[in-house]
Amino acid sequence: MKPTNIFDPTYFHKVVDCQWACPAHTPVPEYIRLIAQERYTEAYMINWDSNVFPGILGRTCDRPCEPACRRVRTEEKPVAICRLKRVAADNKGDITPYIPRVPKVKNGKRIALIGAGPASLAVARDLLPMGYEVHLFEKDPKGGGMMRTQIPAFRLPAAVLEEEVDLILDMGVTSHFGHEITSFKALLEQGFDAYFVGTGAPRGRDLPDVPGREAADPFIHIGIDWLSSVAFGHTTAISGKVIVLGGGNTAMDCCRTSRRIGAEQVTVVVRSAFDVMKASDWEKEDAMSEGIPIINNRPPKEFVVENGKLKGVLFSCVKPVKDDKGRLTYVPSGEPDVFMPADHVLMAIGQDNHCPWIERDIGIEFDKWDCPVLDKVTLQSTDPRVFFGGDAAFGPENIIWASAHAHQAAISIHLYCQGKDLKTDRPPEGVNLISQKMGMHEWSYDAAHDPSKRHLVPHADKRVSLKDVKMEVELGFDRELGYREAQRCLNCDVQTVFTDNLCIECDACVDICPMDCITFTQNGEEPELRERLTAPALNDTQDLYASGVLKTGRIMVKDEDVCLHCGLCAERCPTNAWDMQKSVIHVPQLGSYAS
């Protein structure tokens, strides 16, 4: 192996794996750290900068972060950060000061944003203090897409969600609210500088083939079109037994929603097995903790109507078996159909892209899944001045992917009105390593690791909550309860720097080392070098760091995927070859570097 390039921006930001899978690269175990220390605002302030909407994250987001977390490798479950990312909005301060100015005399260059989802919001906001004009157009009478539309307010209170929109708006956005943009064709001849299409992913897919359906219509509603109608207040009541059909995170929304405004009886039928819906664990854990059911390999077959009422739809059933190239696939399980009576069904079977409002003949290409063609980098279509991000540009996924893409679309459009490269002149990635130490064992972070458990966020009292669909059920970490979980956190950005020729090879960091990841030994191709180390290093997604020839001959590497940054190696080394250094990531948005 060549001894490792610990400059390289993406080595350790890989390393710090919560960070590396945020798609908004939030530096986890900086904020967390923060709110360990009762600095809440700051530890905002830090999310805000890169995530955008920390108080509604907090509470909705499908952490791919958590997933990720070292200590699933040290313990059963990860740090609860995304409920930490609450916690420093529950109890920030006055946060006006942090808040980026916005030049009252502009650039000169407009900018058009179509739809008031995160996506738009984000972008907004990332223009705003560099001088643009920015003009936001939405159909709705309010900000806020998806986030207001589709998650429920037992999930995501109004008060939060308006806090965090407002905030931006409030930035200098001219907003055109109750402005539904029908020909893309028409806003393009306005003659903006650039456009970002925020619109979301608003088309619920439906079930045209299976009999029965259209006799049914008045009975079957497109599970995201009833949410909104919910959040607006034209939906304030559902009767009888209610279907929910779908295994995603809509439909446990559906169906939590259906037994707030007074369903009978709410049952969720999927046709996938239970352990590959797509809805996140957390999410059918608090729907089943709700008594709602769900029922699994069941494809409906027939939606059941008699004197044109829905009397219950039919189901078939089978069994997923896997192909000979391990893909998993559906047969009949050989048992008989099933028949569930049901007086409303609500279709949750996921959404595509729906832009019936661009003309198909104006330059912009879409693909076969008629989502826009992007550049994947900068996110521009085919049509130089027009940008997509959130879940228009590549179907649907989370808020944080809409942030994620934001601001990657404010870079491209700023260079784009600057007449710059879109592609060489981007800024780059880059990282700076700052040492903790402060004493011979002494370090600026608390290092000792603690096999604790994680804890568990507290609850409304169903009897109250289920009757309420305004009332929020997860209570959220108290600051005693946020510090005893943030003290969780490993600091996997404090990193193990190793400096070859203060090395005297004495082994004393190997011996003292609780993972059993630095190994002394000859150099190798990197497979066999894995298999032969004191512990074998099997998870090559996770890089070894490698050092220089030393005197012996041999090099030292360490496993980065079982390290628990505990700084025991750099305590017991007697050269100070070993150091704790914080890598500081510096990922790119517009404004954070010299444009």
Second form
Amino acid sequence: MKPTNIFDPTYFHKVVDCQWACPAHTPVPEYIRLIAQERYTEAYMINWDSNVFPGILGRTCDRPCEPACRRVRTEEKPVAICRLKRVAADNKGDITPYIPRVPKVKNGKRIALIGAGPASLAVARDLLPMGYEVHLFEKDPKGGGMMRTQIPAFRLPAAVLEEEVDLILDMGVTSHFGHEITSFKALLEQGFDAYFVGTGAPRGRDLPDVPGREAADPFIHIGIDWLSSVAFGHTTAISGKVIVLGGGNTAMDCCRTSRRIGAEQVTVVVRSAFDVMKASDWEKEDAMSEGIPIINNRPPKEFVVENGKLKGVLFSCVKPVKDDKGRLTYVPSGEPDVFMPADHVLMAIGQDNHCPWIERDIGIEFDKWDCPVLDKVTLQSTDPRVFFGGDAAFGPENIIWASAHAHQAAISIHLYCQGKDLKTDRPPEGVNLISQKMGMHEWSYDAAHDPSKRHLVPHADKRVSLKDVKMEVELGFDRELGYREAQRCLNCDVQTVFTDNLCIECDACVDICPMDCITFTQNGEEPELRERLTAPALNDTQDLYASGVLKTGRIMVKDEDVCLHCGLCAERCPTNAWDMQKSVIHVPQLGSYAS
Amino acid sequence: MTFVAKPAAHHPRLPRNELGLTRRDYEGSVSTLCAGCGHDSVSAAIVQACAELAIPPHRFAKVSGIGCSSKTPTYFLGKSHGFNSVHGRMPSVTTGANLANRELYCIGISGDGDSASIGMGQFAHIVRRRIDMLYIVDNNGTYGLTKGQFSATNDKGSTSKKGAPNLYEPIDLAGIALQLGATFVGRSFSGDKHQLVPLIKAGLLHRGFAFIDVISPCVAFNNHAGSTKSYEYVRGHRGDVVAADFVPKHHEITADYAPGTREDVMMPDGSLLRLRKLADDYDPHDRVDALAYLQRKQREGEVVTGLLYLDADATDCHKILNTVDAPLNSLAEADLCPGNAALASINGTFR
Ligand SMILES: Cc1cc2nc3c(=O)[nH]c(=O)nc-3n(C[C@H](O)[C@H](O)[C@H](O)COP(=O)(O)OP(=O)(O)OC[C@H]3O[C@@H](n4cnc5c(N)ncnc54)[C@H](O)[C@@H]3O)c2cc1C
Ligand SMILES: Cc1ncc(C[n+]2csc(CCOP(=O)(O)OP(=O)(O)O)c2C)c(N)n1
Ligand code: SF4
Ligand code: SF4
Ligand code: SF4
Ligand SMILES: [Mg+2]
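Show the form predicted in complex with its partner chain, please, because up to now only the form predicted alone has appeared in this conversation.
All chains and molecules follow, beginning with the one already shown.
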């Protein structure tokens, strides 16, 4: 192995598993430490800077950071990163002094944003401090996109949503609500300097070919349309027995909403197996804990209608098998078809991109899935003025991806408007390393390992919450629980930094390391080296940190996989060859309050 | 010293021995020695060896004298019996423990000061008596605990931290152990667990008196240029004579060595000690030659390490004294007091 180049910003960035996994690269351990210090406002601002919607995301994020959390590998359950974000949001003080100032004198460039979902809002936030004139076009009367129309209020209260949406609108967006764009061609003629399309993936899938579909139409509702009509108060009740088709988060929101607005019985029926359902584990748990059964491996075969009224749905029975390539497919299980009575069916089987308002002859190319042809990094379309982000870019994702796209799109728009190259002039990532040593045995972070198990978020009393579609189910951690959960964070951004010419090879670090991370051995090719470490390094997704050649001709190899960042190696090292240094990863971003 | 306690968390795939215990179950409390002290590595080697042997912790007795080295039993085998005795008196306390309970695995930990100065007499006599134990000296050539005076194992001409040379001849404890009849003698280096751990295992299983002289640098007072017990000096002047690999019982034996260079020695518990000769002219079964070799190499400035001497058919003090098989501490009054009739008949023989 070659000695590791720790000044390559990706090296230590990857060690901070949560930050690396977060599409917006939120500096997670940094804000968690601030929560432990009761500095909620600062913790909030760190989040706001990277992910733009901390209060919203602290309740709704898909949290790709949590499965990545090191604690999953050292113990089992990740730190409740997402719910700690909410602690920061719930307890923050006045943030107005920290909001970036927007210049009164504009830079002369006008940008059009289409759709007021999280993607466009975040682009607006990044562009405004740079002096851009930002015009936002939204067909609905209010901003927020699917965060408002889809995510039910029992998961995301309106006040939380509005606070973070309005914060951006009030920075000086020129908004045009109730203004649907019906022709991109016409909009292009208005001569904006750049355009950002953030119109989401608004078309819910249907099952037009299942027998009985047409006859049953009055009793079948497309999940996302139905949820938005609940959100806007057009639908206030559903009666009788409800079957929800689908296994994603829309299905979970549909069933839990039905349960709250009058359904007598709700059942989720999924074509695929339980483990491969798209919904997150916690969403499935929440639905089931509200008494909603989830039935798997049942594709719908027929909508049974009698006398013009839906009677129920007939399902075939399948079982999952692996084909020779190891892929999951479904074959008939041999069990007889199952009939389930129903008065209503909610169809929650996915969404598609759909931009009928973009003419196909104006130079913006679409691929065969009807997604725009984009540069993956710059998000620029085949018309150089036009950028896409959020669900409209690559298909349905989630809010945190919308924020991440927005930061990239804002950088691209800025470079584009300055006449710079979107790739070669793109600001690079950087890393700073700051020693945490304060004196003998004194570190400026809480190095001690806390063995506590993950704390549970308290929920509202079901007897009440199941009757009120607007009542938030999760109560969130209070300050005390938030502190305790924060203590579980391993501070993965406080890195073990090795200086080879200081090491006297005394083995003290090897002996003290509780996780057997460190080995002094002869160099070799990485795969073979992995096998002969103190603890074989079987997790290839985690890097090895290799030093230069030491006096004995050996090298130091550290497996980053399960390091607790406890600092004991540095404590025990007689020569300071190990030091604990905080890595600050600079993720380039336009209009950041931190920059 | 360290104030942050070592977390109980451990590697998810940390191996478990036949008792279901991990290496971490054989640790003690966190060390208060100077960071980088060789003694901590010796403790870690003992932990590893004991865990791998899968001996229940309560079967060990660790006994020590006074010194940084003698403090180390606190830092390993936290669930075992222990006695931190007075300076140089570890051998008598261990003798008592072993005589009372022959089933204990006795580990005596001492320093070069503890054994080669104040405890020299005790050391000599426990070797002679062949107490069934593993005697380890953490040899750093200095009195670490009292801040760096030359010890009796310090080489003549080797300098103190401030540059003053040592004027006296050194005592070679391994040589003395050989001379006084030790049946297992090794020398090793705290910085080489590959060598040290199998030696500790073999020494623990050896029936009789096993002695290992471990060069264990004192980072605070004897790790400078000019010292012959520093990490750098020892690494640069080591000569390994015989490597001893430990093969647990029921283990398939796979590695092949050139004939003549390899010898398997059966240990009392059925495991094998596989000896590999690294120096052609060395025979680990010839006490007199071994002694001569050590002295010759010492003159040349080489630190001879490895398994120096092994008598696989050795016996111990209990055999010499012809004691009963049961541990003496398990004998009840009925076993010990034969009754009036027996006493009368014994008395009769003196009439
Ligand atoms: C039921 C459901 C639950 C979800 N739950 C979560 C969750 O818990 N967590 C999570 O992270 N994500 C969740 N998502 C996904 C998340 O809501 C979306 O990924 C995210 O909102 C996408 O943001 P966006 O800005 O790309 O588009 P959107 O939020 O879809 O916003 C697009 C906006 O554009 C407007 N618009 C569309 N066409 C036009 C036009 N022609 N002219 C003017 N305006 C137009 C729309 O009215 C809308 O306001 C959920 C989605 C659904 C369907
Ligand atoms: C009877 C007695 N005499 C002297 C001392 C002072 N003393 C404490 S430790 C020590 C020397 C220890 O040297 P060594 O055994 O080599 O241990 P190290 O600290 O080097 O590991 C001495 C002389 C004492 N504690 N008791
Ligand atoms: S910080 Fe050092 S001692 Fe602690 S787990 Fe990581 S490598 Fe081991
Ligand atoms: S403790 Fe320090 S000097 Fe000793 S081996 Fe580890 S890094 Fe090297
Ligand atoms: S003084 Fe020397 S022997 Fe004692 S703990 Fe420190 S380094 Fe080890
Ligand atoms: Mg000493």
